[in-house]
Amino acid sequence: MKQYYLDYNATCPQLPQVSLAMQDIVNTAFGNPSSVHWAGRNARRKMDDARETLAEYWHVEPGSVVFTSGGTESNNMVIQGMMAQSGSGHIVLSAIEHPAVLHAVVQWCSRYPGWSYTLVKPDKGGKVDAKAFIEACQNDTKLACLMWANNETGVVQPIFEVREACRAKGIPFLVDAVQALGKLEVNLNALDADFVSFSAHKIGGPRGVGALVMKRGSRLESLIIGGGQERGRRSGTENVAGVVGFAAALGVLDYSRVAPVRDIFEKKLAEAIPNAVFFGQTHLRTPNTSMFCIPGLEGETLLMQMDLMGFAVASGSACSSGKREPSHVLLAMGAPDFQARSSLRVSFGVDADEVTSDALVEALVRVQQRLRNMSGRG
């Protein structure tokens, strides 16, 4: 049975270039970057390179870069070590935040009485509304959070608007840009938010390694306390080999030329399956994705029937894909439950063609009238 594997948005495989870098790393690069000798001072250079070739693809500079394990971890430095810096406040976020980002305000407010939260809701394509979202900011708001695009639809939301209008305010500006790495421009400078986050293995580096990109001038209370490493803002012994290959990954994957595929796809599983609702395509998405639902089939169903024919797809973000509860991104966007609990994601890789496509629709066609069959209503 071939396989097909689509779902980039969770996970993209890592890069030959990628593990290449990261074995010269391991074996010649083995000491602590932190360590005065030769060997440690080998592996800060290699790490130093690594942090100047990703700050020169975003238009920052180096000292801005700091090294995490993920784009989680970035995005709860921001939330949390902004957080600790005031004893009450008000955070503005969308509602169709990753989880590691709506999860953190919601905890740590639900902890703190002094603080508070508002949730803008996207309109019913997916989009968060720049206005709505600026008229929610407080005179006491002390963070504002907006992904760059959903990891779920793909939809592409206005940090640009937003960024202008909490500059005007004095409000610092998170943007969660892990599925925009690799898939639309990252100009860095000339979005100037305060705060940017990104996760490697999503443009095929490895996991378990990302970054947080801080406006100078910025500051944050530190998560993570020890040596002091990156400059005081997240101690621990840094992963020389994950950030080598972090950089080793930059602009490899052109995801641009894959839209095209998405669209087919859209188009002939509209036509095999007349009743098939797709979201966010009213908007500018990201080339990869596409979220739809085929009433009547119960999502986690149909994620397994897709598994068993070698069709590796999700019924939504990663984080929470173990979890039976309807897509919180679907339902902020007005979805009725049922389509928010049968939604299906796809996200191709670059290598994906028409083929591909074809494949996924027959499958799609094949699951349904299987379940419709065992469910009597064939």
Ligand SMILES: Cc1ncc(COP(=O)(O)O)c(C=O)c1O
The other form holds:
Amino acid sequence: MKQYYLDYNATCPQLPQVSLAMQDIVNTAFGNPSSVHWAGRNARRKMDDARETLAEYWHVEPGSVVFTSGGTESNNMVIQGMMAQSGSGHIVLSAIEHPAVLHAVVQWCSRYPGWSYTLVKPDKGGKVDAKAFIEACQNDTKLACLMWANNETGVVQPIFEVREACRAKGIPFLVDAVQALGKLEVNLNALDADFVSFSAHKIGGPRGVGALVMKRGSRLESLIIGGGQERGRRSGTENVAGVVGFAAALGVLDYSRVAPVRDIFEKKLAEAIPNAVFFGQTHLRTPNTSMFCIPGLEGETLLMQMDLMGFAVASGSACSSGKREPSHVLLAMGAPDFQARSSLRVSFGVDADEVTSDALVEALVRVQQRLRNMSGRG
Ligand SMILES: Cc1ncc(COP(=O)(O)O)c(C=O)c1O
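Moving on from the form predicted on its own, kindly provide the form predicted together with the ligand as a structure.
The complete assembly is shown below, putting the previous chain first.
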């Protein structure tokens, strides 16, 4: 049976050139980058080169790049660091943030009584209104968080407009750019946000490696205390092979030919299953992402049936304490509960073509038929 991996927003297979670059570090630059001897200096040189490559790609100074263990840590570093810095305050964030932002804010606000937050919902198409976002800011707002592109719908958010308003009000702005990297142009000099989070594994780099880009002059209480690595901003011996792998993955994947494949897929699926509901189509999306639901089919069953047919796709609903929770993104968009529980997310890779998209449509139609027959509605 042919297998199709269509879950690139979850993770991307590691690129061969990344593995080679990492293997080279393991073999030749094994020293601790904090050691002063030749082996340490060798490792530090490789790490500095990787930092420079990443900084150049993002149009920032190398000194503003802090290596972390991924997008989750980068986001937490800002949220928890800000909260640790002052006893009280308020955070504005969109209701469609990744759990690495959403849950971090909600949980830490419940632990620190002096802190509160406001969630800003998007429109029906999944885009946050910049004006509504700014209006949610208060006099005591100490942090604003808005993701660059949503991981479920792919919808691109108005980060440039929000950045302008935050700057005027003097509010530090965190942008989770994990899903934007590699799919949209990411120029941090143009964006000029205070904090921007990245993850290597979404672009073909290694898992467990990421970065936080901090604007010069921005301050954060350090959460990981130890040997003072990363200029005291994130202690712990750096993952040299990992960051070299991250740098090696930059710019390799080209998604420019994927949007037409996604669009053809949606068109053909709408023709084959006319009551299919698509999310986010009214706005600019990352080129590889499609989120939809087929009314009458429960998401989890659909996902399992697709898996049996060789298709690795994702469900919008999340598993929490063994229970399926509806997608918080779709609920925030105003979708009914049954849609938020039955949505599927397809995120194509750069090699996807019309053959892939046709096979996917055919499989969805067959699964729909099979499930209908099983429930006696065929
Ligand atoms: C938008 C977004 N932010 C953060 C993360 C977390 O990144 P990591 O897996 O590197 O911790 C993800 C991963 O799915 C994501 O899609």
